[in-house]
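To begin, one chain is listed below as C-alpha cells, in the form predicted on its own.
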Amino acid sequence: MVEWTEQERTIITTIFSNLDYEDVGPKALARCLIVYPWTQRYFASFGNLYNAEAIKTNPNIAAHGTKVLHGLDRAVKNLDNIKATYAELSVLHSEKLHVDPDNFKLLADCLTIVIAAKLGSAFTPETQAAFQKFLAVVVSALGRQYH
C-alpha cells in the first residue's frame, strides 16, 4: 500500500477538482498519439489519425481522452486502494485490448505536461512530485495484470 501525506492528498484532489476534463483529457491523449505514433495502433477504429491536426481534431480521440481522465477520478476517490480499484481495467487492457503496459507511462507523462502547462507557476516541484507519484501508482495498478 502506498502512503500518502496530507499535503499529497490535498495536491491531488485540488488538481482534479479544478480540471476541465473536456480540455485536458483530449490534449493529453492527442499528445501521446502524436509524440509516440506507435501508440496509434490501439485506436485504428477511431478514424483519421494521419497527422497531428487530424489527431487533435478527431472527436473519438477527444471523447476517449475525456473518458480516460474521468477514469482517474476513481483513483482520486480511492487513494488508499488504487490497485484494487483498477484490477478490472488492468485485465481489460491486458487480456482483451492487449495494450503494451509501457503506454500507460507514456500517457501519464503526456498528462503531466498538459497539467503543467495549465497550472503554470502553480505547478511547483512539490505539486509535480505528488502528481507524478499518483500517476506512478495508477500506472503500476493498470500494469499489474501483466506481471
Given for the second form:
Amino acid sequence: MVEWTEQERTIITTIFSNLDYEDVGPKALARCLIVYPWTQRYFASFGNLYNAEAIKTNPNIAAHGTKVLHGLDRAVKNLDNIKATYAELSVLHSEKLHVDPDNFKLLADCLTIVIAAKLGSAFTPETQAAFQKFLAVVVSALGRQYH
Amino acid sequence: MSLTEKDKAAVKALWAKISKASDAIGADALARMLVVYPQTKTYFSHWPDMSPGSAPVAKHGRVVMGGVALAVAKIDDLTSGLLSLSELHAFQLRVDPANFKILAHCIQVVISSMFPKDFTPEAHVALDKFLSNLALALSEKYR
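Please could you give me the other form, the form predicted in complex with its partner chain, since above is the form predicted on its own?
Once more the chain from above appears, this time first in line as the rest of the complex follows.
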C-alpha cells in the first residue's frame, strides 16, 4: 500500500484542480512522440506524424493527449487504491493496445517537463517529488496486469 | 543514438540562451535530485548540509554545469573531450552511471521551468540526446 502524506495529497490534487487539460494533455503527448520517436509506433492510424510541426498540430494527437490526461483523474480521486482502480486499464493496455509498459515512464517524464514549464518556480523540489511519486504509482499500476 | 549536425546546432543554440543562468540551473537541478531521488544523497554524506539553497549544493551545482559547458565545447568528440572527467568518475568518484540519467532529467526539468518558451520539444530531444551521449562519455573508463 502506498503511503501519502497530507502535503503530498494536497500537492497532487492542487496540480490537477488547476490543470488546463486541453493544453497540457496535447503538449505532453506531442512531446513524447517527438522526444522518443519510437513511441509513434502506437499511433500509425493517427495521420501525419512526419515531423515535429505535424505532430504538434495533429488534431488526433491533441484529442488523445487530453483523453490520456483525464485518464489520470481516477487515480487522483483514489490515491489510496490506484492499483485496483487501474486494473482494467492495465489489462486494456496489455491485451488490446499492446503498449510496452516502458513507454508509460517516457510519457510520465514528458508530462513532468510540461507541468514544470507551466508552474515555473512554483514547481519546487517538493512538488516535483510528490508529482513524480504519483506518476510512478500510476505507471506501476498500469503495468501490473501484464503477463 | 548519436548526435546529428542538427542536434549539435540545437544544443548550441539552447546553451547560448541558458548558459548565463548555468550556476542557478546547476544548483536547482542538484537540489532537486537530492530531494526527488533520496538515494543520490549517499554520494554526499560528507556534506554538512544537503538542503536546497545550501552552500555545498550551490557550489557543486556550479562544478557540474562547468562539466556540461565543457561538453558543449567538445560536442564533436565527447569521448576524448571528457576523458579526464571520465577517469575521475570511474576511479575516484565511482558514481553508479544510472545516476547520470537521474541528474539529466532534473537538469531538463529545471531548464523547462526556467525557459518554458525555449525548451521546445525540438530543443528537448536534442538536449536529451546530448546528455545521454555525455553520460556515455563519462562512463567510458568505468570498465
